[in-house]
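Take a look at this single chain, the form predicted alone, given in structure tokens.
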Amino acid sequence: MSISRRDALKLTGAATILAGTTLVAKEEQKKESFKAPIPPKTNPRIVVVGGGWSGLSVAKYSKKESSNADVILVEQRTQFISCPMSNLWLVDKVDLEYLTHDYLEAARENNYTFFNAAAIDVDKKNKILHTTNGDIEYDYLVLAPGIEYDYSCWTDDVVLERRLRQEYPAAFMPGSEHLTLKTKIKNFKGGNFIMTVPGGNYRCLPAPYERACMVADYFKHKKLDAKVILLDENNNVTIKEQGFLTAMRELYKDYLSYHPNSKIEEIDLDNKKVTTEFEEFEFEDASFYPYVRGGKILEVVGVAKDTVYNKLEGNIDYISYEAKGEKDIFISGDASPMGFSKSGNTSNTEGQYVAKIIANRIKKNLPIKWISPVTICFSAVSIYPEHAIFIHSEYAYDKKKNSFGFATPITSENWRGKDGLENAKGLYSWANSMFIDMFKK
């Protein structure tokens, strides 16, 4: 399977809409204030602020459980794109297609409004929200941005951050970081293909872990001369430990080089070496996969915080999801604090239960029970045949460590035979009813 044109047409339209938002947003904050084209609020509104996984299901579920509310999405992209199951698209086991969904579908399909802009700021005295399309009354406003990438772990050069983003990205932001990276694979000829790992809590756990299992297999399939070198800053695999690391040893040998501990002390990109604190890797081509942090409109509007998991996440109630100190404005998604996977399932379970939140405030109910998010999460782990593994998860708040973690996870990391081919099936079995449960009613 070759990149299409309109593949190409696809990701880097939507990469356009991502980098251009700062620049349009500042040419619009110099401009009068002027009212969103949307009519005026009569009932309850409820405004979402973001298109992903999280904002989709707050949108939706929110819908669901106050039907006579008002409900806007706010997203700056035309299209969805999926990063779940964008590994398989970057060795051409789905098509693009598979991967993009349509707002305006969702919007119809669960009666509420998409409205395509960018958020600017927020006047939460008077609740409105400003973005590039105009002002937005809210009654209930949810910040649902999802993460951005933080070399600033790497480097405080500018130019070196703009070379690695631009020529080595690391394309766990749907758009055209997807296609460079595919390309990437595709046109690789030979030698050492560096890949890394983040620390603090990045999005999807598993996803590099199966991503260098994607590619070294797409590379042992084409009889490259050709080896993943994934460089983990943590001391292991991060999930999935056992399942990641036999398919590692027994079907990689010769094709994926792991090497945990290494945190990246320097990359030269004239001379493609990098340096950690014990090694010295040449590479031929790599992706570099940063740290992450909470989306900037967080910080802007000043709900975030620096956690100890990574920079300006929402600064929220653990069990309302409420922005601290600012009444009726809620953060989901990626952008939370609390140490749940950053992952599709996860994030859509949030979505539901901060819709629930809402709905129960506009009806004066007494507070409801909090519900844990839900990690369901199956990981390729090689394409020639399909074999996956699996893990199912709640979570629960360890006193002591005053954190959350996996309560009673079920997992499958057997990828050999039947279980591994099953777990295949459930991993686009998954991905239909996630989708179906985003997009349709």
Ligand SMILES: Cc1cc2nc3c(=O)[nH]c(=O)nc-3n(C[C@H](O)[C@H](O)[C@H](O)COP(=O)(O)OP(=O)(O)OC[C@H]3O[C@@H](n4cnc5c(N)ncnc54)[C@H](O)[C@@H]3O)c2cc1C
Contents of the next structure:
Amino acid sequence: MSISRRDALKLTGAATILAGTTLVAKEEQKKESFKAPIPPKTNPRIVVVGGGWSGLSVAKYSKKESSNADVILVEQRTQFISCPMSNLWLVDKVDLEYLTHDYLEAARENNYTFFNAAAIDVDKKNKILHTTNGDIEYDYLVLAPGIEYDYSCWTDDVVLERRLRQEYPAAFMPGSEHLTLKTKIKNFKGGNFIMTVPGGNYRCLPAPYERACMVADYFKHKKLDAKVILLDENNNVTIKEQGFLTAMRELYKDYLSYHPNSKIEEIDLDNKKVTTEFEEFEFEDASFYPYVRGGKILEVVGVAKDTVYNKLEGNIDYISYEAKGEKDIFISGDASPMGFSKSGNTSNTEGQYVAKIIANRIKKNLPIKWISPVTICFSAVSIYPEHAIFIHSEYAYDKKKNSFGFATPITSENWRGKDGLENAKGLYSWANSMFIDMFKK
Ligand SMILES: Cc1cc2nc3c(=O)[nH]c(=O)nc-3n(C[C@H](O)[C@H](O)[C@H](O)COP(=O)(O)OP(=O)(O)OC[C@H]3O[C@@H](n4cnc5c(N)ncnc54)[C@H](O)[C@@H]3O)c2cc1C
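Got the form predicted alone; any chance of the form predicted together with the named molecule too?
Let us now look at the entire complex, which starts with that chain.
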């Protein structure tokens, strides 16, 4: 069908009106922008976006390192729910209270301001953070927004994406997704329950394997005729391989079937079928974990780039954590691009280091020496009884590969007997100490 000149003119007119409307809307937005209800800035101000494992650590340690600074933590949620330990909550080993923590308490204990709002943009020239609850001036800005999902690894069809997000959520970001997944697990009557492990540097390398083991143990305990089908895009378990593979083989032979090299080619939700390069799987229920990318605010602010691992992670200098070409803006936690294990402990230690860098900048001292983040990661492999495995490592930079790798890994992958029980105790002590570190003085 051809389009007449008159139609074309009409369309151009419409486009002009639309463009005009957008401009007017932007002008009005500008006019309507308002100051956040916080006292005016009198000291150096550090504003942190994102109250997750990294942002909470940046806020607390910034106040410790720079006691005269005015520290503001901007978080869109009203309460903190932990992803670490949530796999145990899915199978009723801990309750929701154990995972839930109070932002106001963290701010009171550590003498900073908690500001409940979503960051929407940054005026980099004038050093102003725009939020849904008003504008905040900053001297130093830290973006720690964590991850978002990247469904483009499977589909460009937004209808399918919407169904995957809503009906089969990954539950790798805390909140409703976890509630949905828990209900699915509790109500599962039998058959195949598909879970997936994405490629790239996804959030928490061991968590999909830990979750598969937890759910398999739950099905086993309930004596269900049910199986977790774990489709892994990678060619092997990506971390603590020995521990997970032996547990899967010895404990869950009839309840868990692990498939490496299983990149998903098609998801047919109507017929409940998943196709990989080599096989087809039918399922009764599922939770699909896609690739991850950095939080959207990075892209909005113009400080995101594609990496060898994922799309749109923080575009920062690996040593100073400062955004390239953007002085005084830093990025920390899972949104950073270094290829570290995207874990809570890593994010916490990165947050402490970023707080030191900013303190040094305030004191106008020389740059500080690079401090490696620390990954300490316990994973439960069974709940009846509770057995776990763990890894502890710092990182080293490989100049040739231009990337970081584990430098000092210490692992305990024997989940059997006394070792496994001790590791399970370690899991709880680690989580308790991290909650204290983030929320108490
Ligand atoms: C099931 C599971 C198990 C895990 N187990 C472990 C474990 O055992 N050990 C371990 O060390 N790690 C574990 N992890 C990983 C750990 O949860 C993450 O690595 C960690 O949360 C990353 O911290 P972060 O601060 O970068 O991101 P997050 O903790 O996700 O925090 C980001 C915060 O930013 C906020 N935010 C985003 N955008 C905006 C905006 N525009 N404005 C305001 N706020 C915003 C979000 O609401 C969120 O609160 C696990 C993860 C999962 C999913």
